[in-house]
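Given next, in structure tokens, is a single chain: the form predicted alone.
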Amino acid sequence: MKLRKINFINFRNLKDSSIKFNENFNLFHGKNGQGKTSILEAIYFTATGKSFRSNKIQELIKYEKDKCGSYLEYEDRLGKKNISVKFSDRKKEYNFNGKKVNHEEFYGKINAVIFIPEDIELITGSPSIRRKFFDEEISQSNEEYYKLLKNFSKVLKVRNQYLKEKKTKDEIYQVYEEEFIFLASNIIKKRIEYINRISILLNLNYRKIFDDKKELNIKYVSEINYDKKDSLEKIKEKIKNEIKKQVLNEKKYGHSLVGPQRDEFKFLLNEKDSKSFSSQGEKKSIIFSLKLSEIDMIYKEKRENPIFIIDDISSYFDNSRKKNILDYLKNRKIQLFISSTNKLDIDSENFEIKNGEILC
């Protein structure tokens, strides 16, 4: 997958602006604060709907502005498509191909992957940090799992009301007890089964780039005793055995106590959990290991590589792990949007920004 040509009004900071890309590596360098994150930014929400800085869709738009919107021409394996995004404090507006689609039938046109600073909070943060991360991953590439994951939210949304008004016993509940079953076993097995083939794919990786005398994995941790073999049946099984033994707790503080909601993945180096044990440089190896892992896992399931948006680079990694890194992306042919402050000595189109204004 490459994308050929992004063309945006009204966004952040930014100049109104066509920008052509290269098919290979493109770099965005200049001082801090001068729009070159808001750029990687404009690409990232044209391609998947979603910004990587804010849920607020009103600190997108210029200032003193109502709108604004962005359209980007692209080629996969199957040729040349566009899409295009047009946004206000009220809606947004999704186009694939000049036809006006829901988020669900654009999301996953353009896959994406994204390393920014703030990813370690993939380590150092909460469980439901953890749990979006890996949602969102999965369901760029499973159109399945995506629908699973709004019904089953608002599946809970229902059965947490009854919880909590107490009316357990009346027969819509039953209906909602069992269509919750249903997806959130689904949900479990598709999860269990995603990070068993990530996590070879992340050890490898690791073990390749970083460190190759440790190993690295993730572990889908739920208090249910799920086992990577168990089979379907098996999950809603064990589901449904553990909201028997929380029906009174479930009654008691008026929301559901099981579920995929509440479950968790821990990265375990060397069979320790890295939140605790392993240092801020290990931290951002994991992360960056995490991240070529999914451009592995895209590709399988896609038969494509995704774009590779990296925010910030020599924030990261010395010199020689930086061009470790991007030599390796250069040799998977993976097309590479990257800011710096600095202008790199590697082969890219390069683009200064400055006023958030590109000079090229």
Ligand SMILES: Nc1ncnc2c1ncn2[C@@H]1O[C@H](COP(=O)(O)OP(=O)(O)O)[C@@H](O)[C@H]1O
Given for the second form:
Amino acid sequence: MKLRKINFINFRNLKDSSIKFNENFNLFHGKNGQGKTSILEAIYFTATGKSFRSNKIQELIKYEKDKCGSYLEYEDRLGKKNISVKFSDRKKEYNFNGKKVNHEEFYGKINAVIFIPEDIELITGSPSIRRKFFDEEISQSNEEYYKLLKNFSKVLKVRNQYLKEKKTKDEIYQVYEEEFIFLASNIIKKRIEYINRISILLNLNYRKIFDDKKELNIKYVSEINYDKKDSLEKIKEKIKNEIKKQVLNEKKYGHSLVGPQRDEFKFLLNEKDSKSFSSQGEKKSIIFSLKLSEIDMIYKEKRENPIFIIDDISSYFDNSRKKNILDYLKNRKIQLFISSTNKLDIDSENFEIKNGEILC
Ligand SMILES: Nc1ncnc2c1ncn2[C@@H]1O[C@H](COP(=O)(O)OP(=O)(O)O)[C@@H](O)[C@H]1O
Ligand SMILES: [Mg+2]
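Target state, the form predicted in complex with this ligand; input state, the form predicted alone:
In what comes next, the whole complex appears, and the chain from above leads the way.
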């Protein structure tokens, strides 16, 4: 997949512009505070409808304005397409090939993988950060998973409400209970499958680029002892049994104590939890390898490379690591959008950003 061109209006500090992209490497360089991250954010926003640095889309609108918008021309395996997002009055409007579409139709048309300094939180942060990350990853290439999650979150809310109000004898509660177990087991099954697959790729990438003497794995962690090979039926049965065990506690605390909302993911470097044991440098390398594995997974699912966005590459890696990484991405023919405070010694289209303006 290649992005050809972007247009944006009223986006952060950026001057309204149109940028034509190089099909390989695009470098946005300039001093701090000029708008480099904002350009990457505009690209990501148009591709996914989201920002990677804020949950409040309102913040993307240029100060003093009341709406913003962006438009992308791109090409995938099947040909040229365009997509756009407008944001005003707290609402997003999506267009695909000139026609209005809803979020579900829009999402996943362009696959984007992103690497930002804050990603280190995927290791150091709370379990909910990892859950959110993996849920989004799986959803990107698996629409069914996205729907399962959406339904699960509704059913979980209702189930919790019933537990809180101590109405578990209600007939309707039993219906929710069935649905809860059905959705929970399907989500867990898909997560375990995904973890099994990405873990192999992660180890390969880490060893290839960073350290061939170590073994890196991801483990699915739960109160319930799931096995990699558990069938859907087996998972269902384990959840049912655990709910039986927890029934009194669930009533006592008034919320669900079993299910994917409580589970967690761990990065194990040489079998040790990297949250507690890995160095800062190793953590960065683990997350970067994870992003490369995400690219591999998307390629396997869609037969197409996602675009790859790297914010502030210089703050991550020394020159020799940087060269390794960029050579690797070049060979893979991945379209790259990177920002850096200095020019890099690479074959790329260079855009200098000064005061929100793009100087070529
Ligand atoms: N909504 C907004 N409207 C106008 N300017 C903004 C908005 N949000 C952030 N800025 C400003 O945009 C500037 C550029 O930010 P950023 O893209 O993070 O710079 P860089 O990545 O080049 O360091 C910052 O000075 C910031 O204060
Ligand atoms: Mg920046």
